[in-house]
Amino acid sequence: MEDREPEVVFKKETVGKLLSLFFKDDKTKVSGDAVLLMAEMLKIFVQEAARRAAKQADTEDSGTVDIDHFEKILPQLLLDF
């Protein structure tokens, strides 16, 4: 059997609401395409964070990834994006 990564999915409604939290004007709207694009960007960001945290855990000879590994990669991850 193939070793596949689980699919990361963000609900369109959730992404739309998150985006709208940052609008200064309540009348500002987001198109469906913009929401789909942002959902795809979030998916890529989460996948990259998981890969980097797993690599950090591997570097430290840890069998599991925990929050400490994520905290160590977060500053560089945010600078890259």
The other form holds:
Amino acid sequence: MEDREPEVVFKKETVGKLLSLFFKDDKTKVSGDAVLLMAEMLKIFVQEAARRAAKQADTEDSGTVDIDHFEKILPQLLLDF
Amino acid sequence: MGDEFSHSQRLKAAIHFTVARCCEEVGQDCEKNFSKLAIAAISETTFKQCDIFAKDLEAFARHAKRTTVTVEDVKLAARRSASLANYIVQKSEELTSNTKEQKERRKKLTGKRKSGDSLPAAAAEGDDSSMAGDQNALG
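Alongside the form predicted on its own that was just displayed, please also present the structure of the form predicted together with its partner chain.
Next comes the full complex, and the chain you just saw is listed first.
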């Protein structure tokens, strides 16, 4: 029906605003390439979280990925990033 | 204060939207459904992780006596896992080659506009390389 984008990515604008929201110093700026690279990194983070949670659901023989599956993979996920 | 609150809420909503689409994609791939709570938890974790990344990047940039976060800082932030670091380095090389091309294109345009008093060499070089490219294509 509609032309779906082949890949889900964070918008450059969103990532830029997110980063500047978290900076302690207002003077800190981000270069354009760095924003794009951060968008890529966040995408990897989300994909990794989703895939690990799906794998955990699979080992527990569950059709839906629930919050407790995600909770189980969360510590290792945070150690890897 | 209230304005700032809604600003961060909006960004959270934007993250939630992208995370939901990403989960849908992964779910189709693994033949699983993601519960709403799981998606919300992944979104919240991503938001917090972004906070950590931003503080790291700021600290890295300051350590290098810069106020602008560059690609090098992002590479440092991805140092914990070897495969992630390799992927990020590869992506950054793609990005820098893309921006170089854009800059060269812009240079050519401004060179033509200024009727070539400041950048005649660069413009000529660009023409040469494009001609060389044509010859290669012909050969």
